[in-house]
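Starting off, we have a lone chain in the form predicted alone, written out as structure tokens.
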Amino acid sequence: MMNNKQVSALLNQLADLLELKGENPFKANAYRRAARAVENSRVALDELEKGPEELPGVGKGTAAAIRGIMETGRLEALDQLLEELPSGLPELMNIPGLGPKSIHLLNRELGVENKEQLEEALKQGKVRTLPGFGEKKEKKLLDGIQRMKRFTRHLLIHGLTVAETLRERLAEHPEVLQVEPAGSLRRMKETVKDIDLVVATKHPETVAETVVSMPEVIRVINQGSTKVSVLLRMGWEIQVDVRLVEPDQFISALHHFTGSKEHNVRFRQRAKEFGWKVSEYGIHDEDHEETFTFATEEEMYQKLQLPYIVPELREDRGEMDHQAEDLPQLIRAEDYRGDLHMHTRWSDGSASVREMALAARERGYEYIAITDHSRSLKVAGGLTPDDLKRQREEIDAVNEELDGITVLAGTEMDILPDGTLDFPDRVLKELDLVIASIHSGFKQDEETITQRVLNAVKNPYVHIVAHPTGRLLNRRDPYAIDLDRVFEAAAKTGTMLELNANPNRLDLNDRDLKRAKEAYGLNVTINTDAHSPEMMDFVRFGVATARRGWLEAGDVINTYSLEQLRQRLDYIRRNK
């Protein structure tokens, strides 16, 4: 069953397609309409007694739209859209500044159907002289494609995705010894540029057919018996480049094309003192005409009597000049007990607190922390004073209902564009735990942005600060922010900044992470700033970058226990 986010997403899809053909207006909006309806309800669909005409502003037609959608999980006119409209048309509607209308008017006048197309019109000025376009307009659109060719990465989820895929078919060929991925995508980096396997056969040309046979395979780059590399299309187009090795050689093959290149570089340093040479095939000691292969990657590291450096940490970054004594033990998905960043259908998530709570305590979680958004985020239908009273008591209920799992009511609360915060201390003081956040102004200068969070930082009764520096990985470069005048003023106050691990964000940045803990001894908090039950997977890539961040257990407060979480809230208003 479709939640009432997505059914609203598909919906509002569709107006969108609708206006980009050009269709009736009114049309359009009669679905946006129930898009909004749909997602601004604080009831589940399948919950209305009276089914959608239940909502404001949803019709006959429509609430038939939103059934089909809910039987089947599909909208039959969307699909039908998509079949009928150029495939690059849509994807315009990803540049900054084009929406359905501007691109029907492109289409109709100028015939542009896609990226290339529209770039050229731009080029030769033939957009500025459409009514609604003109030369402003027309630089930006340049501007903004040229920041999509710059965004050439994959984000880490996407990747994995077709990765976990594409290994589990392998693993199941009979010809098929190991399988395992390598590159940046094993590394955990935010983004991958495209997806490395390694594979232990005896029988290369089998496997490599099997490979470039796979339906979603749209270009054969190159098939041999080493490495096969194919164009997939998994929602997305990516490189996969499949490396072909015997089994003797599989994990110095892994380790090799695990990288960094830069790790590798001081790997092949150290295995130099000993007179040997490193390859994807081995250890070599020429001298002995020897070429010493391994069982594991530990064994390997043994080899030039250095401790084991597990893949996010090979990035030369310091790892290669610690005893085995000095290297962090890594934070690890178990060491996680509660979530303190997540969204309900109070604001614009698409679960019930208790649906939210569930979800938790079914993943071993001790608590979580609701913080829906705060009344300025409207688009988001952020919750006033009134609205949160009336949430602390749905949670009071919750956790007099559920055992083994604690409800804390909280907020994400916006940090306005003049410095001041969304909610009064007033009402801040009566919340559990209390979140800050930019959610606008993000071209302010660097001082202002600056001074917007330190407020935040400072206030007595903000606990931590959301996504410290606003960037959406393939979309939004960070704002202008002085992180280390945040990071020392956090650290006198006790406040938390956060790793949102929503696979967006990442942010704060494995770099980040690794300063604010070396240079200023901050503690931080991981949070998937879940909007359903099934973004809370999302913890797995805030995990993943915190230990490329090299931070312990003990460096992130969602490891403690109920009680020294509590303590922790209460010192940092205590200290402030």
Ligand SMILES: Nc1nc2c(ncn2[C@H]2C[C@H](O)[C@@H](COP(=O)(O)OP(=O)(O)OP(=O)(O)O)O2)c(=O)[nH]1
Second form
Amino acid sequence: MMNNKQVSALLNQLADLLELKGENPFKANAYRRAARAVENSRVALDELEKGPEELPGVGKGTAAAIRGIMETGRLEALDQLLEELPSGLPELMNIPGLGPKSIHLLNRELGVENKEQLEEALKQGKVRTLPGFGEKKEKKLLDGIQRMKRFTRHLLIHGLTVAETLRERLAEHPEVLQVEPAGSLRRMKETVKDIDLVVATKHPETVAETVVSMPEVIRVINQGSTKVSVLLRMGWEIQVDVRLVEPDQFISALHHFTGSKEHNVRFRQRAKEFGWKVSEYGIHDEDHEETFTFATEEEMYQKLQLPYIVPELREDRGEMDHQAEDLPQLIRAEDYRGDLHMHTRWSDGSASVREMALAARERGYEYIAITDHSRSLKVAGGLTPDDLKRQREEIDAVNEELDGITVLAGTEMDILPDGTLDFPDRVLKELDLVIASIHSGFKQDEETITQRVLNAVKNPYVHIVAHPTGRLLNRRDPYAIDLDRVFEAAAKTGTMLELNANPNRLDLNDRDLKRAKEAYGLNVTINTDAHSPEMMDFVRFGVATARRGWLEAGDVINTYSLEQLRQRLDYIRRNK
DNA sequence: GCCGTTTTCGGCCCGACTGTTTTCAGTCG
Ligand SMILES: Nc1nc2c(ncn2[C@H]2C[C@H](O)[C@@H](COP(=O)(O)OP(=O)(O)OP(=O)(O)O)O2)c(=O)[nH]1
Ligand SMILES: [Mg+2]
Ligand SMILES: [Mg+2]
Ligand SMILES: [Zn+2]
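I've shown you the form predicted alone. Could you give me the structure of the form predicted in complex with the named molecule?
After this comes the whole thing, all chains and molecules, with the earlier chain placed first.
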């Protein structure tokens, strides 16, 4: 059975191929819109009451196509196109400067079917004879073939570091009046393609010159009077887009450049209903030849009679269709009172229990849980039941010594490849907090892995399942797991699912968090999985991802007082 | 292909940069 994500991927691929074939781009976009609706749907496709056409942007045609996928696993229109189009054509889209129109032309006029043939045609000087092509484009494409577009996006944490460096540097420039990061970075998306910066200045050319002459610049991608893009080497290669505007346009430009694209489109459509036109320069009233500029983004939303929407929600995942009172009061960093997943030198951490407790108290936390690995995770120095007893004594001593922080004795216990748990119930029941998680057998099939996790969820002593999909951003895909069944079981048993705040994980992700809350009413727990005191800083990414998942403080048990937390932990065990 | 408190047909967000062109198309953000 295909899940929503797989169906969405097929529809997106169909859109790409339609465009390559030279079809109406609006038609391709219609499939993209449908693909997004499928991916963002809180309900699985086979459980939509009236079928796929319930989703916005899915009409008769696409609904039929989706039904076909659900029945046969194939998208017929896509299969046909794959048959019809040369298999090397789609990858040409990854050459910078080449789009569907040019590829179509190259294929039709020169018979180019892949990048090798394109290179040959370029070298033979055939390409420059085509309308719209010339010498410069020939050179640019030869260049571009060597340097296909990069696919690995940057971790948010790395993007934020680079952005902060650039922001500080530009802020010192005498002609720079204001500078702010925008784009996916400002929306705190888990990975970013590039760094987008908005600058207010009276002298854009001067600032642009400063940008392109920074020592880290490898290449100037383009440079005009209002925007400049450069490739930087900051330990690794990263693209930076700087948008330069007049001071009074700063807010409109920041809003535009923060996106997302899809949110911008909805925002602009909305403005058209008032007879206005939105661009990065403001909101323009065409009848009265008047352009409004703004002092705050709040005013921009107000102008369109919309509630203010924070950057993290600007993904067109429903935020434009809510009244002010229906938008969530998102969780804030200040709401967070304690971290329930961390490691010490007892396993693979770098600090002692006491050091972790002191660092947590320093952060203003009320409690933490020490959750070292269990015996089967030998590479991480997993603890035996005997170790746990001795560690409990150490934790008791730290609790005795320190005021203002409470340390819970816990474990991060392996869910073994055969689906059993690494400790028997009699060991677990002595612990204040039990986390279960998968660290092996990632390649097993969906049914096997789902059953392993369900075993843990149903165990009467397990409070939390950590990093439920096992993904490592840019490194390892999520293992095959049926999250809907896990969500259902979590709702029934009360077992919590984690949002692991490690910037390499952010697992559960924003979409799944939203679905877990809206379709299953789940609460979650945000934890850093810190292996050192500094790593507790990762909570920032956890809270940001929770906000992107539309979560409020009440949805996250780490906002509870110690008293409330203990009650919840008790409740989970009594309920099972 | 989808959609409709002015529409069941004719739009579908809007602008910058580049390279080609002598007024604009394609790509990208
Ligand atoms: N109105 C409009 N705005 C766009 C469009 N494409 C991009 N933008 C705006 C919104 C984006 O957030 C912003 C920056 O573009 P990027 O390509 O860098 O995308 P973004 O940063 O959102 O994601 P990324 O992680 O870079 O892929 O520019 C578009 O087609 N229309
Ligand atoms: Mg970006
Ligand atoms: Mg960008
Ligand atoms: Zn851990």
